[in-house]
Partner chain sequence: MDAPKPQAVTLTIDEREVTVPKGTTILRAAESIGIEIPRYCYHPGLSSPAQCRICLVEVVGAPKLAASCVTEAMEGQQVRTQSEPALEMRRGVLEFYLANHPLDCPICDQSGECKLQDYVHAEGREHGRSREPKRVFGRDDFGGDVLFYGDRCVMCTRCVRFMNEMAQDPRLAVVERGNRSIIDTFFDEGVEGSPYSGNIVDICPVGALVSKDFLHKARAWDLEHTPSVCPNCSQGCNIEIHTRDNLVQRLKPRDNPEVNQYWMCDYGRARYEWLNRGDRIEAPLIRTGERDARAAASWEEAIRAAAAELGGAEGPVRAVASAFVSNEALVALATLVEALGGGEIVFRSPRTVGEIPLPGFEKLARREDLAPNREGAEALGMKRVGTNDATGGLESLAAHAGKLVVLGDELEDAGPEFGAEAAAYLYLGSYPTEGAGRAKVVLPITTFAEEEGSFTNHARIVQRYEPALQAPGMARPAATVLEALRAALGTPAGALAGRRGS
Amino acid sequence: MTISVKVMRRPEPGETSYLRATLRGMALTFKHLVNPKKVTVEYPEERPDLSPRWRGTHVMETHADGRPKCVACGLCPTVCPANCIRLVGGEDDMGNRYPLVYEIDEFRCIFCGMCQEVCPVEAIHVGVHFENAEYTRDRFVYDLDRLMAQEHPSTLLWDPSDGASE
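Structure for the chain I just gave, only that chain, in the form predicted on its own, please.
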C-alpha cells in the first residue's frame, strides 16, 4: 500500500482576493438570519417536540394498589445487550412472583427498548423523557421505587406492520 501526498500550492498575495469568499459567507449568514424555518430551539425555555417513539428514561408500570406490574420473569436482564438491568425475584405466600430488587443503570443503558419489547406483562417501558442529568454517577442507577415514581409518559412500541408508525 502506497501513501500519496497531495501538495497544495498556496496562492501568492495579490493573486487572489478574499472579498468574494467573504461576501459569499456573509450572504449565507444573512440567509439564515431571515429564514422563517428556524431549526434552532431555544432550550430550556422552548421544549423540543419529541417523537412518540422516543426512548428515554424507563418507567415501571404499577397496579392500582401501587404494586409493580413486574412478575420477575427475568427476561429483561437476559435480553438486555448492555447488561444494565439487575433483577432479584421473590415470591409471596400466594405464589405470585415480584421483584425484590429491580435496578436499571441508566448511564449504561443504550435505550434500545429490548426490555420493553420482551416484557410479557408490559411492566417496563422506556419513557418520553431525556433530561436525566445528575450530580453523581450512582444517581443514574434507578431502583424500583424511583422507576415507579417516574411520571413522564412511556413511548409507543414500534409496529413494523403499521406504515404510519415510521
Contents of the next structure:
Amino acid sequence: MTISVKVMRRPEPGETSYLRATLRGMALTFKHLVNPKKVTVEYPEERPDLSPRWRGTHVMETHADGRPKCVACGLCPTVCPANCIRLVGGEDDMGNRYPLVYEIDEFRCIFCGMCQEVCPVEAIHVGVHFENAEYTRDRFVYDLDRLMAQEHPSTLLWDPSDGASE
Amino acid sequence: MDAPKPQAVTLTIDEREVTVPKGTTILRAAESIGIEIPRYCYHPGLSSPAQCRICLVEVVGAPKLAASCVTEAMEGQQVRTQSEPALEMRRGVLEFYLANHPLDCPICDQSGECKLQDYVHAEGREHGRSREPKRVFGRDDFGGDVLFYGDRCVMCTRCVRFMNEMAQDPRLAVVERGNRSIIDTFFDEGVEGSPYSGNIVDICPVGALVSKDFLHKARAWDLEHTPSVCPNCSQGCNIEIHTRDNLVQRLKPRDNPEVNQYWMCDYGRARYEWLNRGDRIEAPLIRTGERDARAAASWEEAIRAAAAELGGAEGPVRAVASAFVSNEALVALATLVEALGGGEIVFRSPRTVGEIPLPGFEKLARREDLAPNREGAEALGMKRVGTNDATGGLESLAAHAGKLVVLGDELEDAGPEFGAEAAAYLYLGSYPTEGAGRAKVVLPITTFAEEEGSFTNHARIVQRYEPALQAPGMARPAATVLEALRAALGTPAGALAGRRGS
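Taking the form predicted on its own as the starting point, write out the structure of the form predicted together with the partner chain.
Up next: the whole complex, starting with the chain shown before.
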C-alpha cells in the first residue's frame, strides 16, 4: 500500500487580497445607511406595529356585568397541544356553567392560537401583546382574574383585509 | 322436553349475508355483523315503540322504508342501511330533531357520548336551515340524582319505558302533544325515592337527563373507562369505573345478562367516594420500640420483619379477613394461615335488612350483604362475626396471645389496645387506623379499584375486575404481599390447593 500525498494548492498572490471582499462588505453597509425602508425603532419610546394576527398572551372576554364569557366546556384544554390550560368547571348561583378555575401557563404555551379557534363562545383569545416580563416565574401562570383584566387587544386569527378568510 | 330448535333465516344487509334465528329484528341482525343502525327509542333492555324513526332502512321490494328495530328479519331479505333513500330519510329525521334541539353542546354534560351529536356528525346536514325560534322548557329537578333539561329531549321515551317496564313504578309520562310534548312527572317528588332511577340518566341518548352528582364535573372525553365490579353489595353488578386525574368520577353499569343486564341501583352508583379517600397507608411501617414510634421501610425489609415476627412467635394463629378484598387475597391469607399451622379466620361485613329488587329483571336486586365478597370468604371456610353494621365480634381476638393477622378490616371499634397481648401482630390495610397501633408490622395494600382481582357474588359467580386507579405510594395488592410473605416464611406454595373449587 502506498501512502497517498495530498498536495495543497496555495492561492496566487492576486487571490489573497482581501480588498475586494472588504469593499463588498462596506458597500452593503453604506446601502443600509441610505436605505429608506429600514429604520431603527426607538423602543420603548416608540412602539413597534404588531400585526392584528399577532399571537401573544391570552385575554379572556367578559360579559357586560363582568362575568367571564367562558362556559367551561373543556375544549381548549382538550385541544391545547402544550397542555398549558387547567380548567375546573362549576355552576354559578344562576345555574350557569362557568369556570371555577381557569389557568394558563404562559411559559408552557406555544401561542398556536388553537384555544381561540376552538372556543365555541369566543371567550379565550390570544392577544396582540409581547411585553411579558415579570420578576418571578410563578407570575406566568395567569389565573382567571388576570386573564379578564388584560387590556391589550385580542387577536384576529384570520387576515382582516381578506373577507373570505374568516 | 326439548325446546324446538329456532328456525334460522338468512338475509343480506349491506351486501353481507347473515344468518340469525327467526324473530330477530333487522337492527339486531345488523348489530351481529358490526353494522350499527342509528337508534334513539330502541334500547335492548326495553320494548321498542318504533317512534324515533331514525333506524329506518331500505328493504328491497318493500313499498316504504322499514323501522329496523321492530321489523323481523325474513328469509332472503335485502336490506340496505346506506342507500340513498335511507340516508335521505335519516338526514331529514335528524333535521327535525335539530329544529328544537338547543345545540348547547359546550355546556351539556352528555357532550362526547351523545347519540344526537354522533349521528348528526355522521349523517346530518352540514348546516341548519331552520330560522324559526326553538321551543324553550328550561330545566326541571326530577328528584333523586336526576336533572331534566327539557330543551335537549328528543322524545325517545326510554326513561318513561324504563320506569314503566323495569322499575314498574310509573312516575314519568309524556304530557302535551306534537311540538309541545315533553316528559314530566306526576307529582312534585318526581323519581325521588325510586331505587333504580339513576338508570334513566344512562339510557337517555342525549343530555336531557343528567346526573346531579356528575353535573359539570368532567367532560366525557376526559374520562378513562375501566371494567370493574360494583363493590357495594353482593349482587356484583358489572360496572365501568370512570376516572379522571386518578379520581373516580362516577360509576356506570356494564351489561351482563347473567347478573345485572344493563342496570345498576342508585345505592351502588352513589357510593364511590371512599375510593377517593386521601388518608392512606402509603409505605410499609415497622414499629420501633414504643407503640407510636414507627419507621417507614422498604418492602424487602418489611416482608423480612413480618416473616421473622410470625415465624419466631409462639402460639396458635388467628386471622381477621374482610369481605371487601379479592378472592385472590383471601386465598393467599388462607394459605398463609395454613402454613403457620392453621387457625380460625373470621371476617365482618355490613348487612342490611331487606333486598331491593328491580321488578323488570328479577336477577337484579340490591342484596342484603353490603360487601362484594362475603360468598368468597365463606367459600374458603371463613366465618362471619359481629353485627350487621360490621362492628363487634372481635373481642376474643383482641386479647389473643398467639399470632394475629388482620387483612383489610379497618378495626374501627377495636380501640388502640387491639392485639396488645399477641405474640406477633401483623396488619395489612389501606387506611390508617387506631386498631393497628399494636401491630409490629403494618403493610399497605391497595383497594379493589387499584388492583386486578375477582369477587364472588351472591350467586357464586366469580367476576373479575381491572385496576382503574394508580395505587398511592408503595401500596401493593394484598394477594402479592401475602404470597411474598409466605415465600419469605419458606413454606410451600399451594398448601390450599386441595381446597380450591370447594
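Each form is matched to the other, and the largest set of C-alpha atoms that superpose within 1.5 Å is called the rigid core. Numbering follows the first chain given and starts at 1. Model, not experiment: these values are computed from the prediction.
After superposing the rigid core, the Cα of Glu12 is displaced by 2 Å or more between the two forms.
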